[in-house]
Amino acid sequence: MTGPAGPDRCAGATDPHDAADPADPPSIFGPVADWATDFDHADPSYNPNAHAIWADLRQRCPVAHTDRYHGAWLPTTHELVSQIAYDTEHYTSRSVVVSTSTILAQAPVGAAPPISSDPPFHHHARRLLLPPFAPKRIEPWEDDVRALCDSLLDEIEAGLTDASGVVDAATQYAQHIPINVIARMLGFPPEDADTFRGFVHDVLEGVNVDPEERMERFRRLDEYIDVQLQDHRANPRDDLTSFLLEATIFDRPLTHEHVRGSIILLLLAGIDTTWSAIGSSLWHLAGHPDDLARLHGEPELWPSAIEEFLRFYAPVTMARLVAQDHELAGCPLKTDEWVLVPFPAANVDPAAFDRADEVLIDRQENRHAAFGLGIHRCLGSNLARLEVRVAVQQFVARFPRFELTDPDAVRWSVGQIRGPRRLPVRIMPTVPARRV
């Protein structure tokens, strides 16, 4: 099977049908003309046609370049991207977002330790969240998440009044799910889900908006951050928020800064990229009756299918900042350009898995990228195959057939996250078993 936009596909053109939702602004630097010199991540047409913009830029230009974000590189190889991601002499991380913002935030602590930190001050931050999110942390947390993915289920079950049977997978299910769970490890009110839906927004998709605006945008979450921060310091309680309160690095405490920038980390980075490999996940298996039917009738699929969902679905795109001038693959990188590390482009890239550009939900090697490769690993990593495990199967006992209503009506997101924003499916009556 393929993706949405298989490798037959011509990258350069923009196919309507595959387009975002309309109401997403286009970039500020206009419609792209060619994705080998004038990328853009935040054009609507990029993420609904990743997979064949980044197969076509393989064969003609393995390094995309664009004028855009004051310069920015696009490697598209498994090979690039790694080189990527293990070198931190040449690229720093102090910011990962590729944005129209000025980028104040200065290596090594970076913006939001320990994802925007250099080493070595990098792995002291990293180190401090690591107890948080290990395994044994993380298991308990499967019977809450069950609970409220089958809540959710039930919400939606009672609401198929109408004939159509027609729900929203991702609004009405993928998206409450991470919020619903890093809200409450964070210790913030879950009836602010929306509030942290817009701040997603701002953050990870607005980032073609006037410099000042997106600074605007910015300053509201800090102020929300920093509400939530005081109410934990005048009533301490068990969770992640005071935990980091309560932290130390070399024996002193966290700076306000860096609780701030480490709490934006973990609300936005656990929220998005889970709720997209969930929708994701579920978009593939509305349009793929067959791989739908296999894991009903060989529920032992089930492990290597959700690996190979992360695989061909990874949400994740990071960014560095060239530290100092040098090439890559011939190309000349200056200092305080952006370089895109799509580690989605990787994931599918035929030199690096075989058969690369199809879902194959019993491939058994599946070294993927789906959560980073190099000192910035994913260290919520257990936390999101659980969430993303879970809820696609729950949603697959509850509802054994479902189906896309319409191709054509599901919006991808914008930006260096890719999933779903919408996504319309209809869910089937189950055929009642024949009486013997």
The other form holds:
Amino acid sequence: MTGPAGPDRCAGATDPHDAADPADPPSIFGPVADWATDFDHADPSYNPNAHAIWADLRQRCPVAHTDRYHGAWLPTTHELVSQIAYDTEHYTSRSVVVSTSTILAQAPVGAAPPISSDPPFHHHARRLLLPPFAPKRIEPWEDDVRALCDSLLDEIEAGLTDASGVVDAATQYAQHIPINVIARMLGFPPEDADTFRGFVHDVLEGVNVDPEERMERFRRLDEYIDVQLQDHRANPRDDLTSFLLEATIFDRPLTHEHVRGSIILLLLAGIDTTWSAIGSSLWHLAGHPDDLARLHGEPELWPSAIEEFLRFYAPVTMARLVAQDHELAGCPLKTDEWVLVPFPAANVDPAAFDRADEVLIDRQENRHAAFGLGIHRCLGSNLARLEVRVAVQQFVARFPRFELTDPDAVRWSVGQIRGPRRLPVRIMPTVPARRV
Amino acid sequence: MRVHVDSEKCQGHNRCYALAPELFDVDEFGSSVVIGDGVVAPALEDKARLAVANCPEFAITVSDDA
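Could the form predicted together with its partner chain be given as well, to go with the form predicted alone?
And the full complex, kicking off with our chain again.
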């Protein structure tokens, strides 16, 4: 087994201008001078080269710094990432997306509870949402997720008319799965999927735009959610939105801002992230026919393979704000500076994993932190795992052989969520089953 | 062999429940609980070790006191 012929080997292949959405205003920052002293995780060259950047930084300095975003730090070892994740005293979650905005949200609630909340409030906001995302409440969704994947695959197969056999596994497949599932769970109109995608892009990728522009985008998101909340107040139904509208903490209904913030979290947190994990897994299999063939021959490896894809291609980097001046690994962290918490970097730290830079689909010991560590463990991890497993398995079952058409045509996301946003793969013909 | 879950450390990743459902269950909040007295039948010892080796929070341990 070899390491992935990852985006890291195509350093320089990504043209930053190609990766940016043409509708986007330009970054207010220039190109990165040095990743140790001037890093920018939202520079278009970061995600395609992330593994190489982290490996370099681990050697040079375990915590990189930048003056961008009013000051931010980037640790790259598992030890430091977990130390930060477990330390809610020196780091606050009141904002978890590094951006140019002035953060108005206050601890301990934050703008999108519970992800933005600190103890002790965090416990109550999270406890409310744990039951609907617990394993036994998520398992019954499996048939629906499979049916959704199959209908997307039917459409793709029906469109495979030209001889090239090329499909975009990101835009025609992966991205639709979490959007449809969460829209149904929240009771939002499924036809608004494009709108949701726009919001996700605004919040998670449009981080280095003019702060006023960013505020305007958040206002549009708030307005959209308020319309949905109004509709649910008038017509309560059996979904997560009505559940939150009826929920109480300390016998009091949640504030409007709390409900709206939690809904924004539920709507946005599961979309880019899961889309990325599905896309990265398919990207790996498209570039590694040996692993693809092995999964066909040894289907019992699926569970460990999915966990290994989650480890190696973990999509989510979280962030914290420094709550009080202190030192981290000898670095002077100042109050209100950002600290990125790159769980994906922790997952490929050779100090924490054997053969950390190799994808081993039969890895037995895998304490990866793809869903975070500590009290903010991804609330939707059971749903995400279900979606990734079913989506990748159904794709592979439908198209047993597929390959990358052109590695340079793959486009990676920008910002804290890492995954392929354009993933053209060629579906290879299989020998048709003989009719009996 | 006996399995233990440290409920202070468990954050509900549910790796143990996925890997060894004979030994671990989950409550309504998704937190892991040991089934029965946690005693591991010899045939399930490998699964118990697998659960230990895949808990990101190091919340699961095994002991020899069964």
